[in-house]
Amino acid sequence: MRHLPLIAGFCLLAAAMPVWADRIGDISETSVIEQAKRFFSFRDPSVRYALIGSVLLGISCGLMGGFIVVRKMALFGDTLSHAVLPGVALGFLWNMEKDPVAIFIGATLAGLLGGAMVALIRQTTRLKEDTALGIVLASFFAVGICLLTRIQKMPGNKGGLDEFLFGSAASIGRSDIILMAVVTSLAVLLVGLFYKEFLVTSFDAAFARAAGFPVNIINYALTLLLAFSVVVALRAVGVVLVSAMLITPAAAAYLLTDRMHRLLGLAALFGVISGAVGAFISFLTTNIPTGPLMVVAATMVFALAFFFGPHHGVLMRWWRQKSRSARVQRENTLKAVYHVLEAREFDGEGVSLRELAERRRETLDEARAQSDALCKHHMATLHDDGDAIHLTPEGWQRACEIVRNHRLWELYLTNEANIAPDHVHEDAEIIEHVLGEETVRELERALNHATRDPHGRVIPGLADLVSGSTPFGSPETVTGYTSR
């Protein structure tokens, strides 16, 4: 719903003034090569102020898009981009041409006026946060729309105002690239010098205050410096898109790290690699604007990091899920081995997948699948007519580690936390998977090195773990059998 005046606004605009944003450079119809070539020369002044301001930008709104993200406000700075459409009309108005410096005034008075608004109606009123970000970015861009609809009618010369509002990286100047220059230096001077204090009202303002910490004066700073971003971000990619540029590279590093300073870093680079390379693309087609470009080469290091994370990233963590689940299958099918010569108290050296597999309660097929996947991993053999199986000592080490921790963690439910023992094999059943040597080390001491669980069975002890030691002699050559 609160698109819906920026839907509006389009439509009164479009019949005012051409909405197309430029690409950089001129229609060619030369080759893709030789765009190339001539990107990468750097000859053309639209080609290097472009791509200066595409990294500075990156540079800036990446800083800002960090403390965004991890403060949760992505909707505020969407709210603080539109709002600022205002203060450009009011810049042009103030001598009727496009002075960057009375735009980028007239722009950062208001977005900071919508800042002030959204706390002003959130302190004063019970609405909540996202009630009062959306009336003012919505109000905030409605009289923005009507104030350029308005200046298309008035005598003078008008042209380029709607680069404010959908982006034109071509039509940045020198004076544009020097106004970036010196809010980029001053956003990373400032996150530089009070790093620490920006780091830990962000986290914890709550703590921030009980350690004397001028929460309000570093978070009227952030915002000060955000308005900076945005105001200077409108000639590249505009109004519309420069929340995108804010939020997307800086997600894409918070998928990546979990440390603030190498999200920031993260965040500046693939702001950086965003504009760099929308700049490249536009100048390598026609007709296709550079600052959507900018977005969607951003938009694509976010579905990287997403996919492709080594910690969040969606395959990642699907790998890592398959992998667990096949190694919990394999130790629990060395559980059951170990089961089964516990049953015939170790008499004999090998077990017959019918015995496995009716202990697992499984098929003779899977079973024979679990054997084959113990071999693969060289915890076991398998006779050579493949009807049964034999551990390895590292298989051996392996099957008494499991059975050891699922009874320990029994036999510690039962002393410490009074569960009747026959509740506890569950909880054990999981738990055997995940527990630490340090843990175990802890949980013997507590359990004051008991040798038998709540049910009377033995827990395997140090020498069974010792490699190559089984309760059937020392296995390290097992004549008849190869491993498969």
Contents of the next structure:
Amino acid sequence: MRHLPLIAGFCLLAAAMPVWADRIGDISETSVIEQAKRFFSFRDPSVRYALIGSVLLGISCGLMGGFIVVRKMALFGDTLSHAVLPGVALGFLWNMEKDPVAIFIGATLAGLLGGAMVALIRQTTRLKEDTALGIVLASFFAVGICLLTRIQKMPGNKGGLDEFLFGSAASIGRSDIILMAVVTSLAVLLVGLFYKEFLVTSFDAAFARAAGFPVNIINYALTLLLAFSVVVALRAVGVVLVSAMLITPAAAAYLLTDRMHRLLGLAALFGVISGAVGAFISFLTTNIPTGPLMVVAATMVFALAFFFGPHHGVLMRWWRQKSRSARVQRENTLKAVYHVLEAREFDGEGVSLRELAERRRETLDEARAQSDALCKHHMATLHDDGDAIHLTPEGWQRACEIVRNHRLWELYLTNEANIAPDHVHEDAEIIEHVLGEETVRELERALNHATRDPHGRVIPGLADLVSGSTPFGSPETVTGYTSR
Amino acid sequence: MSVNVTKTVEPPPLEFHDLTVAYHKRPVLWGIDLEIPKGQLVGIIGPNGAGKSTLIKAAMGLLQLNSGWVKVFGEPIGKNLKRVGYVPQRESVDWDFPVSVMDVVLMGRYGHLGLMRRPSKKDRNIARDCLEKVKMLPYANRQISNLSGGQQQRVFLARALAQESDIYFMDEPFAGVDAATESAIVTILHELKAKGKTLLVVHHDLPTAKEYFDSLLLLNMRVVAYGPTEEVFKYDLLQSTYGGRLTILSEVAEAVREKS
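Please give the other form, namely the form predicted in complex with the partner chain, since only the form predicted alone has been shown so far.
Every chain and every other molecule in the complex is listed next, the one we just looked at coming first.
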């Protein structure tokens, strides 16, 4: 039942375009590969139109979507796109045919009326924006469905209006393309010329107004462009899902960049990709409407950004966290090596794995795994058939730094924050891994370059950190501190 | 001062005449008559809901006036927008917005550029200098969401400096900032004042008000008092500004006691 209107739409186009006639017969017989070949040969005007149309709608929806996402107006976009439906029906009723211009005008007017209704409800009642959006979305959509159903039942030239609900890239005609090209060029041009105005009003409207920018006019212009973009995308995506083509590519772009101009570029790119992929798949399997396919493609792009985005992506965050905890683990091992050496007053260089395991209260296997990790990071080497671990100069330096951070922090908490010495260890266990060089210098100054921690142990001195020397002899020479 | 001299003198930076502003028919500011002379650093003090923010927004033409008028340098605000700098409340914007610190400070130049014109090299240099002044230059390319509250406030201040205005309106620039930022802001306020700029600063903290500002505007729907800090920061005046709010009263008492 669902494809009936779609097939009706095809029939309508078949009448208008003879090239199409044979294609419809082919569908059941030709293979998917044949269809794909056909798509990429761009022989069919309908393929060309569908593809150009998808690219154009991807650009305009991406650009406008970028603005509505950063302005937190995503639901406004959704409402506006549903509110155009009665206008589509009225545009059709104007002269009882799918005249793109009449439908464009009707739909734009209906969309703007919907937007105005939202503003009116919000300003004159105590209802908040989300409620106003909900009311307008549902009521306009309902009226639109009623009108469309009536039109469908009317005798004469009808059908194909359902494609405005779910979209059909295949039904895009020449005049649609012209309209889309005009709107997309307008959007690109205006955003390019008035980028600074759009940016400042989106970020800080009060400041923009105080600086003399016509904020209201800029907002109206943006709403109008948004309405245009929604309306020209209707043919391909359909009323129900067009807001997803605004929101999803822009949301994916927002996850990938921290600069507005890049966000807009990426959003347009993602819009184009999703549009083209949607059009392509709908060409292969003609019984799925284009709109949902484009939106699924856009969602795939979003999912990629969500998981693999270099800064905000889930996977990268997970990876960063994992490598951070691996680093903490390594540093704890280094610290343990230091402690073992310190306990025997830095007599000899190597630490056996057994000593290390005892110190960390772990099994021998765990100690082995950790010393392997140290070796992999060039912080230690294994000796005596892999039974003893020697720190490299880098490893030794890092070990000193960690112990130093730990003891400085303990001392700081005890002296400056008046925390009892037996309460400071846990805290220092965490802080030691995150203290920067700058903070360490500051701590040293605050502590008057103290040499012993609250438990009376020597704080490894600067000399060790700079020279990275391996410890020999007494603690005094190790730390570089002489009695003063 | 003789009459012929005053004729050549520039009109006052800011003048309110019988200004009334109401939200939903409830007056917030009522019959404000006020003239701020050039080169003043004015703290606007008053309880919550006294109309402090409303006053500076009305001065900048951001609100519909119910009656009266505001003149900036003797003319309606629309003619002198370029001479006005603004530091809004920090919470008024979305700090996750995809712009860098530099982008935000450059917005201070936008008012001088005119429609469609892009910031030039010169504008970037000005923005850089302003960032330097608030010690935020190392953060120029950071995205703004990574900043602390104090750093955010400095960015807003740098943006206002980039406006190179003659009169500045600042809405609670000291709210929720660290001590270092607070003293940095105070230094900049005094520098601006020394250059002959006029500054109106909404402030919420009584004890520091008397340190930071050389004149105070006590506001509670009406102007309770306006004048040099030592004349205005008086127990009875503060009491009538804060009228009956006990917690504030004790704070006032404390502040006055400290002063004497």
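Numbering follows the first chain given and starts at 1. All values reported here derive from a predicted model rather than from experimental measurement.
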query: Rigid-body membership between the two forms: A305 with V69; finding: yes
